[in-house]
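Shown next as structure tokens: one chain only, the form predicted on its own.
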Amino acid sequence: MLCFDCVIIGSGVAGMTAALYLKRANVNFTLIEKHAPGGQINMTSKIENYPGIETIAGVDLALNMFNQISNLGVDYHYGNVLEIKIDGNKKIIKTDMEEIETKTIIIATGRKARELGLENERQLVGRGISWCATCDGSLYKDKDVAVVGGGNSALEEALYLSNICNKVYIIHRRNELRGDQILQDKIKVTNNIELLYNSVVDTLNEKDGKLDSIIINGNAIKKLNISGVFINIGHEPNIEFVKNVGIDLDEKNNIIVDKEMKTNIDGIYACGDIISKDLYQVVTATSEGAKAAFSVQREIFNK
């Protein structure tokens, strides 16, 4: 069995920042990830609020971070963490590939996108249903699509798609958008974007195994003949593997930490979008990753 002083679970912004700091401190650790490095920022077409960088594609920022830690020689394992077992001061992380023993853990698994919860939604993933315009937008060039949601992510996706698609509908269940004003202003002057307020997607219609149209329920029931739906209705934390550990969670299932990123379980820390906080941004995730790494470093070298 592999043994480390620390294991970071998740290679999003917070996880990679923690890895950068632990490596510089010469801590014996590894990083586990089940998907591509970068997490949610891979789905962000453009980041314009990170200090020192005027504008950058999310996937490019993720690649820059990954190259940075790779060049430092960070130990990296692919795998899906299934559970954590605590045995005294030892912690056993079980993945679908192996088991790893460690003294400390940093949980940085972030959040996953919420689904609409419609009957054939999962079957249409990749055939008309998507959560990432940056990833899949090119598949709908010159076609009509819809974005569901009214926050920053939804508005950014709609603006990105407006440069590719014939028409973009924004379907929002409230009577006003929730995104930043600068994004709302851009939306309102983009000719091929149409706002549909007080509306929800009720039905996904398919034809030949692909999305053919949708039915929305709002002020009136309406059918939209569209080829793609991009869902941006919020996120929920990736916490399935910690449910048996006894980590304290808030009412939204986010992990509760103190100012040092410590959970209520000795030796387990958390950072990034998985924790209970007010602001979910790249800049806060990097800060929390650095704090978690410093706390782990202090715990390991003080014992």
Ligand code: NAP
The other form holds:
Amino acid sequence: MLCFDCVIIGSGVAGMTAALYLKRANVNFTLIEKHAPGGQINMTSKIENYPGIETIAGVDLALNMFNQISNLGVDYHYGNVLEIKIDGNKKIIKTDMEEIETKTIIIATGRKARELGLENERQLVGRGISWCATCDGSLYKDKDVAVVGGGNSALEEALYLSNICNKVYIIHRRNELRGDQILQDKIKVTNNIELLYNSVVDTLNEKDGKLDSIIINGNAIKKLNISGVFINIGHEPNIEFVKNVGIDLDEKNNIIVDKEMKTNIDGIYACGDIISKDLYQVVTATSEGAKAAFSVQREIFNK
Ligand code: NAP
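What would the structure be for the form predicted together with the ligand, given that what you showed me was the form predicted on its own?
Below: every chain and molecule of the assembly, starting with the one above.
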């Protein structure tokens, strides 16, 4: 069985930063990922609040980080982590590909996008339903679309789509937006964005296997003839594989850590969007990745 001093699970910005710091500290570790490196930032059109970089596409920042750790020779394993088993001081990570033994673990698996929970939502993925304007926006060129949600993600997606689509509705369940004022100000001066407050999507109507229109329930029931719905209603943590380990979680299933990024289980650390915190940003995720790596190297080298 492969054996390491540390395994980082997840190669989003937190996991890749932890990898950068562990490699520079000469820790024997590997990084496990089931998709492409980058995680959520791959779905972010522009990042404009990361210090030192005025503006960058999410995928480009992800690629820069991946190249940086690859050039250092970071060991990388593809695989979906199914389970963690604790055997005394050893931890066994079971993926769909192999089993790996390690002394310590950094969990950096982030979050996944929430679904609306409508009957035919899953069937219409790629045929009218999307969670990523950067990935799918061009399919809706000159068409009318809607973005659901009122947070930063929804506002950024709506602004991105307003450059491609004919009209963009923002459908929000409350009477005020949650996203940053700077984004709200941009939305207000964008002519082809219309805000629909106090509204929820009730029905997705399809025709010939594609989304054709939606019914929204708000101040009045209304039909919108649109081709695409971009769902941006928040995220939930990817923690399925830790359920049997006894890690303390908060009421939203985020992992509770101390200021050194330690969980309640010895040798298990967590960082990035998977942890319980107030601010979910690239800049906080990278900082927590560095802190988790620093704590691990202190544990491994006993300093
Ligand atoms: P979010 O801030 O949690 O916003 C989710 C939005 O979806 C809220 O407006 C919420 O409504 C709505 N919502 C939740 N469940 C819903 C449901 N079942 N039906 C309809 N609407 C629902 O999520 P986010 O926008 O993905 O952002 C996540 C975090 O990343 C935030 O901390 C955000 O600041 C950060 N982020 C930052 C940037 C940036 O700084 N540039 C960019 C993207 C994300 P209510 O308001 O009524 O709860």
